[in-house]
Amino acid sequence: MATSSSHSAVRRVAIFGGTHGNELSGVLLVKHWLKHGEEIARRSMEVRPFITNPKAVEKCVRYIDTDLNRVFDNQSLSGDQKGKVPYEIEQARKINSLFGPKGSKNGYDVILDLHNTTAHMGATLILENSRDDFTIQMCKYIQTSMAPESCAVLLIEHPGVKYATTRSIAKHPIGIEVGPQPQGVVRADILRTMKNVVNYALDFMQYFNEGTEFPPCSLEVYRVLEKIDYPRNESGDLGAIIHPSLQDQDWKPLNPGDPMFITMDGEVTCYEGENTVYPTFVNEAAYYEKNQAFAKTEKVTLMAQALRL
């Protein structure tokens, strides 16, 4: 007999939109679910549809003065700091309070963060822990409702490249990024494709709470292995761009001699590791402050065991 694995029931769920100011996705669909929250409905679970960044929003910016998804650390979230403290951290105290407080048995079960990116990856679910039966079993039932529209799952554990993001503080946190669409923009096939993408995790959840048993099953994941940078010149400027072979081609294989950035005079670097990798968030507009040219992956498959309440 397969071993399973038992879960309390989904009680609480945050929908966040505008983590980010200018990923008017998530933006859209949280303003419209706050004015019709019966779409979004449950009748098993309360589903709170929420904007993380009110000013970055209003101002159409990805933030006002940090990055709301990565100051959900301890030293963030203690209020130690003195002095003026950035906005983002306030407000992440906010929301760890509302929703948290994050590594408690009282914080929210689930948060689906909506994100849009520039990059041409499609619908992705982001995954923060390998070992999270639920989290595994909801990416594959979202990845199989897809279907066959392609639906990539990141993971991002990986201690190096992991971050302390604005949905860490649930019990289960996943990320949702949908692209490519520029920042600012809205685009009406990518936000049909996020809300299709939050609609199946309601589902899958609400199925759940029914008493919907859910096999074994296994799940094709990318898992970050290292964040490269663009090549860059004494003054640290842009010494080189993506290679066109490159440009768009997220999720692709990145093999050994393959061409990754061009200068502008046309000299050309390649890719010199010994293993086939998979770039991901490939020249994301976002990221040029972070000095990131794209992530390189590897894909591995995780397993979880059968699921029940």
The other form holds:
There are 2 protein chains.
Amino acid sequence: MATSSSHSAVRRVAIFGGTHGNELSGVLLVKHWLKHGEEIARRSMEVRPFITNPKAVEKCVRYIDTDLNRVFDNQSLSGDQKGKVPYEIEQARKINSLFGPKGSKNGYDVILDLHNTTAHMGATLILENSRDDFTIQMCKYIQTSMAPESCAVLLIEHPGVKYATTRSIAKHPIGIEVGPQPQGVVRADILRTMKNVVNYALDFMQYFNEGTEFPPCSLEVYRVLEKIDYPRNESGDLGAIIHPSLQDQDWKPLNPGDPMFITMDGEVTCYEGENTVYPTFVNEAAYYEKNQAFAKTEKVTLMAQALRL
Amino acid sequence: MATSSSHSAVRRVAIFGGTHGNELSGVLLVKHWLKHGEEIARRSMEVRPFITNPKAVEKCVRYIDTDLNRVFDNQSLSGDQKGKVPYEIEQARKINSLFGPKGSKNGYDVILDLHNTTAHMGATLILENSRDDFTIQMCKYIQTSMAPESCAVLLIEHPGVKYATTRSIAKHPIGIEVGPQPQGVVRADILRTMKNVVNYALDFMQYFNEGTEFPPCSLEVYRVLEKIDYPRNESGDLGAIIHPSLQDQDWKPLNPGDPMFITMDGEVTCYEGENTVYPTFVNEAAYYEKNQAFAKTEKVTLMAQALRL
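Having seen the form predicted on its own, could you give me the form predicted together with a further copy of the same chain?
After this comes the whole thing, all chains and molecules, with the earlier chain placed first.
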């Protein structure tokens, strides 16, 4: 019976900033590290900072033509799309050739993709695969190192939804999402938190490469269940907004009967599910157009085997 | 000696939302009031809600071509601009013909223009003229009614800077700025505060029209002194960000020697002025492109004579 999993050394790591051009912590950090690579250098591996959506960064918008963080599917990457290609699809193919190709042995070992949210999520790690022991161990290491500051782990593995994220071209993708921060603003406190998370992630990989053995661990994660949209009127406009008692309450239990939305007339919509859930991305600015007021999650405990080189 | 000032009754009031299309409290309130005018109706006057920049609202951006809230100067409004006219200039002329013309007797009596900021300014009233007793009395009434919730008054009268705001076409313009709220987000708490301010403003006008006499008053305001830009590098990029000890400290004293900015390397820039000032619009998202990290203000006390019909 396998009680530990053996992995190859981490050779190539990328740090992506500006996947959304108005999420400024990652933009500023990556621009800074492009000039001061010594701050993220670790002797056992290559660490490459990279601005993934330079045109969106220049304009300080989320994207130019389409969301770069949703187009790393095989069809978009394969280049058989006809007509004028949206800027972000072009950019995705370029990124895939530099850091992928997705699903191949030649892809980067790890990509850390830096994001901000307007939601009160604190430091959050986004995990795509519940069976990736290496990344689970990395999340555990970062979470432990960040304590007592909280660092939640959001698992976006879902039978019906494929996100096709920018980072998904790496063998071990991880999203780093820190909030609350408005779009187009950089806050020193949020920047510091993000910088700490990145440094702990790099430390973990350096220790792993040096032969440190990480014992079996369990990791509590919030697994995405379902996206919940705002109530809307017949023309698609907002019919209600997030209720004050749900605002800023990411990761807190939402129990049957708890208020979710309130109309301009004061009418309240309550949660009618049978089980307690844990909302996240509550009132995220970028998700109004994606018809998402928040995401419902459930708490799940993942197990990872001991990890060694 | 005049000890009270006599004014005509308030006949026409406009409430503007969406002057900046991604400041959503005003957008939602005005859209709501367009359907439910009874909530803002007062029997002695016409109250007209109006979306000022509908294209920007539709796209949820600040503006399409140029900032609508800076183009109500005589040159832009007069129509002698050559070539293709920016959307907001066209729109300004339309608004001026509906609610102005600026500086004429036919202009609306009062325009309440609804805005949000990412700065921690709370409820703020923006006053353009230090000698307008009517508006000073209205600010005093609103401030008193809002207590114990704070409601600062920002005076933007400045010898060197003309703002040419959308509301400046009214005889008595007043900006209502509520934050913090990210662009593209609507928060129930901020919405409620804005709604309260508007209702107190309308109550004041109704009482005035009914013959209520308002005694002489003093009003403490924060007068704009100077805009302070972020430190920038040779290419114009941010060279430093707001220091954590200044972040969220709008209206709090900034004393000589206090930190203002911090670089990515931790280098701190301190305030070197001779007098205590009161920063506001600290780290407002929309002002990065206007080269403004915050505005320095000083406390000034305005006096208004008694007011009666």
